[in-house]
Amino acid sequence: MTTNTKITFIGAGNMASSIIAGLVESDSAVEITVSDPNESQLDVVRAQFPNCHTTTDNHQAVSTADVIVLAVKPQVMQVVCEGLEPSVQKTKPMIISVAAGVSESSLSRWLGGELPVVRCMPNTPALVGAGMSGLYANSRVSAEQKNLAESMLRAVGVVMWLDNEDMLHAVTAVSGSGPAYFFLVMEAMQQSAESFGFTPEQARLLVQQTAFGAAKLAMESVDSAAVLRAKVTSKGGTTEAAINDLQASGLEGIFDSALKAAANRSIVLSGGQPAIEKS
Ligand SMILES: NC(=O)C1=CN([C@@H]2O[C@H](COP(=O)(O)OP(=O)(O)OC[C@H]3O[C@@H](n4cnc5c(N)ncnc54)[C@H](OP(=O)(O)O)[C@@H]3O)[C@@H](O)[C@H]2O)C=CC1
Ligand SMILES: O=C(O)[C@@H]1CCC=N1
């Protein structure tokens, strides 16, 4: 990234304040301006990263961005795209949509056509530069206009290119949705350690050091996830116990229902019958 690239993020919420946060702390030397109709949702910006632009039209937001980030929800891309379009279709920007299930060819329609379009899939733990990205490029980025994507989005974590587009479901269900079933568990294990008697403090400590000891075990680890899991479980233990409790309620079935059901649901976002049958 160049001093002076210039980054416009159209939707000022959860996406877009991750991502923002991710380039702010990188030291990234670029000019960020963020439009959002929703003048409180500015005043979080504006308190959290004073030296960004802030807006509440689009308009104006682009008029001389060389790259605009999408982050609304896709139930209102379309709308958010055509109004752009007049401002767009002069300066040509690189284009870049977060959102869940809504096509490059969809996008470039909506912004009037032959526009650089990056699909990217995020998630939020791009807010402390741990995030996981899924990227598609369409045929008019640039190897240039795909360098400074992938360094934007390296900048809060870690990049996949994807040839096929489809593929973006699967990412969406896997590590766009991800973060959220992780914290599923989190919810459920400090409620059972409440149970045991441990103050909520107590139990957000016990269960927060015990993800984040798996996660970056696995992480610097050779084993699988698989042998990670059996040298915790003893035979005849404690942790064996829970697992065949865990296992007699299906958990597999359970996750690899979940993820078809979002992958599905990303595939009816962008139009299309829910395809994906589970294993
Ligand atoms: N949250 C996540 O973990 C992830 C989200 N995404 C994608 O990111 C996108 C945004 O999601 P998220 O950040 O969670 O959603 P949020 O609702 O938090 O943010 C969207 C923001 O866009 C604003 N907005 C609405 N209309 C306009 C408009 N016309 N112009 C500019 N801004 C507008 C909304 O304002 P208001 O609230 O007033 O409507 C809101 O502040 C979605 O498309 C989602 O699929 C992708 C990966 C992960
Ligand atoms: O729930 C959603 O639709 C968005 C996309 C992935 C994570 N959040």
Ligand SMILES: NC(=O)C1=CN([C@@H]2O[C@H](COP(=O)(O)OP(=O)(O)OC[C@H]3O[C@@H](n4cnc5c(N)ncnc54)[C@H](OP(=O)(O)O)[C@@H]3O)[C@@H](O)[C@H]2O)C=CC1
Second form
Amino acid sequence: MTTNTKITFIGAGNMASSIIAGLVESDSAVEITVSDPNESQLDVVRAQFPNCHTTTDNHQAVSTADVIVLAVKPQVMQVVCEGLEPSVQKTKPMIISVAAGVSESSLSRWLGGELPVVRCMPNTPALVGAGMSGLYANSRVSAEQKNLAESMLRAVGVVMWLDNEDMLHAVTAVSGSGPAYFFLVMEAMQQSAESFGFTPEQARLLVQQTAFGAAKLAMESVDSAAVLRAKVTSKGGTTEAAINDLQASGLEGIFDSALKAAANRSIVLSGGQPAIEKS
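What does the same protein look like in the form predicted alone, given that the last one was the form predicted together with the ligand?
Keep in mind that what follows is only the chain, not its partners or any molecules around it.
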């Protein structure tokens, strides 16, 4: 990113703030503008990022932008885009949408067409700089613009480019919704730990540090998850007893069914029909 790159965020919610924080912490010398109709939300931005420009006027915010990040709820995206259409058709900036379920074709149509559009499916760990984002670019996005979009999202985590927009439904199912699956597992483990007699604080520490350690070990190891599991599963031991119980309960099938349900729901929310069959 060059020192004169101008990035405008439409919407000042958590995801916008996390990306801005990543850009600021990475010392990216860009000019950032944030537009939101809620002054109290803008007050939060001003307090956290005093060097950012803020406004409630979307047209003013995008008038000189090189990149526009659409960080509004999917249900208001059409109204927001149609309102921006006169301005963006004059300057032709790159559009980055972080809204789930809103297709590139819809975004392009609402914005007047012939614009470089990148769809991004981030997840909530982006709030702590540990996100996973799937990206899809339409044919109007140049190599330079792809590099810019990637640099922006790398400021809050890891990026994966997709050649097929439909794969964003799968990204939604695996990583977009994925943190909630791990939180559910952690919640269940904490409840079980408390049943042994640990206090809630003790149970939380035991589970959270174990989850963190397992994730860190997996990230830093060349071994697959299956190999790592085998390494800590001694024949006839306590871990094997637990694993056998989980597999007897159909854990793999449960997760496969859950992820496919999430992907199908993503398809429905984007206006399509469920197309992924469960095993």
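Heads up, when I say rigid core I mean the largest set of C-alphas that superpose within 1.5 Å between the two forms. Residue numbers count along the first chain shown, from 1. Because the structure is predicted, anything quoted here is derived from the model rather than measured.
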Q) Core-aligned, does residue 80 move its Cα 2 Å or more between these two forms? A) no
Q. Is residue 180 among the residues whose Cα moves by 2 Å or more between these two forms after superposition of the rigid core?
A. yes
Q | Rigid core superposed: residue 114 CA moves 2 Å or more between these two forms | A | no
